[in-house]
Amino acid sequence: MKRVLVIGATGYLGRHVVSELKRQGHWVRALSRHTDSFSNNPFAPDEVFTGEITQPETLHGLMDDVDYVFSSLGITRQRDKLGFWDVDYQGNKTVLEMAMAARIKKFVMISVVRPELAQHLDIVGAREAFVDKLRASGLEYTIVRATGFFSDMMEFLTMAKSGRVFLFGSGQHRMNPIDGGDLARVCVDAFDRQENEIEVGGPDVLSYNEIAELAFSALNLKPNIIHLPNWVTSAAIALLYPFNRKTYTIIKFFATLTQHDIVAPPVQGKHLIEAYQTAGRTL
């Protein structure tokens, strides 16, 4: 039985990792800002450590009696004033320094496939700066690089329900998005693997046009896909920058990735259409 600390435990992937660790019989401590974060989870962590990653004074004892650390810590849709360098870089760096002092056995973290495509954006640049710190730490580590999460693909389903799906560019580039539960198994298995980096995606390689069509199909709607020319996309996104840099960065990140193939070695598991059909029943 491993004793694992999960950072970013209340996010989409973090919750799946906590559940997978518990399913495999490991002891789990989850860092959270709230004590009741897992009250409805059948695979709740053994201990919820209440603290704030950007306030190190609240983290005393976080590493006590743990041997492994998993981090999916990062900004996605938080509406606070913190930036990517505050959380994705400095927050993870704080945890890493504590892990080094505690001499943990291994540190596993999540990042993106093909980071060079968007490393000029803070959402990737901050995380990859932390990756450099992890590589130089002297700890045993694995960076799991994943394609898009199914949770991100739900934006297509939401647009389809409204009657139209907007795509950046031609929609012909491909990716193989992965279910959170399937990715969690890869992350947990990484504690026992020797690779420093693992790339992983889901079982289906799909163009963005095909992803949009699947969303309409799950809702039994006729496809209505609108392709936005790249110059329109760039101009519209640029207008966001003076008003909300965080939102600008997130949208620019996704717009950048859709102009390239983001395909990683597949794992067998859940198909996107299954996730769409399940989610479509509740929309």
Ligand SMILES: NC(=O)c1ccc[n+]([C@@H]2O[C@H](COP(=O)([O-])OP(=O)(O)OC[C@H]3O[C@@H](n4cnc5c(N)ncnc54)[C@H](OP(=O)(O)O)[C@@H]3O)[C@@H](O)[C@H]2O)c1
Contents of the next structure:
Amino acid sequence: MKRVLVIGATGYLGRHVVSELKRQGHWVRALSRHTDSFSNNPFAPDEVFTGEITQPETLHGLMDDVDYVFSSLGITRQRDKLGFWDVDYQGNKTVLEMAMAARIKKFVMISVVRPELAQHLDIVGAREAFVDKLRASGLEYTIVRATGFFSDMMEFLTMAKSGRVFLFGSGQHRMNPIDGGDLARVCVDAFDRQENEIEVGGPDVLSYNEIAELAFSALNLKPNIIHLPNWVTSAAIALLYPFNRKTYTIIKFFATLTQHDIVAPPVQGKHLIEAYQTAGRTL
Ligand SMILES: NC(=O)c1ccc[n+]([C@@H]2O[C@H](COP(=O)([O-])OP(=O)(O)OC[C@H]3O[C@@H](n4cnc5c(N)ncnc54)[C@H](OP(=O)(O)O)[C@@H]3O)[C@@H](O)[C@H]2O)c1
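With the form predicted on its own done, generate the form predicted in complex with the named molecule in the same format.
And the full complex, kicking off with our chain again.
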């Protein structure tokens, strides 16, 4: 049995990692900003440690009696005033320094496939600056680099439900998105693997046009896909910059990725159509 600290445990991937660790019989401490994050969860962590990653004075004892750390800490849709450098870089660095002091056995974290495509954007730049710190830490580590999560693919389903899906550019580039549960298994297995970096994606390689079509078909709707020319996308996103830099960065990141193929070695696992059909029943 491993004793594992999960940072980012209340997020999409973190919840799946907590469940997978518990399913495999490990002991889990989960960091959360809230006290009631895991009520009604059959695979709840053994201990919820309440703390705010940007306030180190709230983290005393976080690393006590744990041997392994998993981090999916980062900003996606959080509406607080914190930025990527506060959380993805400095927050993870705070945890890493505590892990080094506690001499844990291994640190596993999540990052993106093909970071060089968007390294100039804070959402990737801050995370990869932390990756460099982890590589230099002297700790055993694995960086799991994943393609798009199914949670992000739900944006296409929401657009389809409203009658049209907007795509950046031609929609012809491809990726193989991955389910959180399938990815969590890879992350947990990484504690026992030798590789410092693992790339992983889901079982289906799909163009963005095909992803949009799947979303319509799960809802039994006729496809209605609108392709936004790249100049329109760039101009619209640039308008956001002065008002909301965090949202600008996130949309620019997705717009950048959709202009390239993001395909990683597949795991056998859930198909996107299944996730769309399940989610479509309650949308
Ligand atoms: N989404 C993708 O397609 C994708 C692909 C590859 C890699 N990634 C990377 O994977 C990471 C995790 O993704 P996800 O979808 O699981 O994100 P998520 O659902 O937003 O989870 C992020 C986690 O970080 C925590 N967090 C954020 N700010 C915090 C703070 N100041 N103090 C303490 N905890 C804080 C969140 O806590 P709260 O619940 O309290 O906000 C949550 O537990 C992302 O940051 C991204 O870099 C994502």
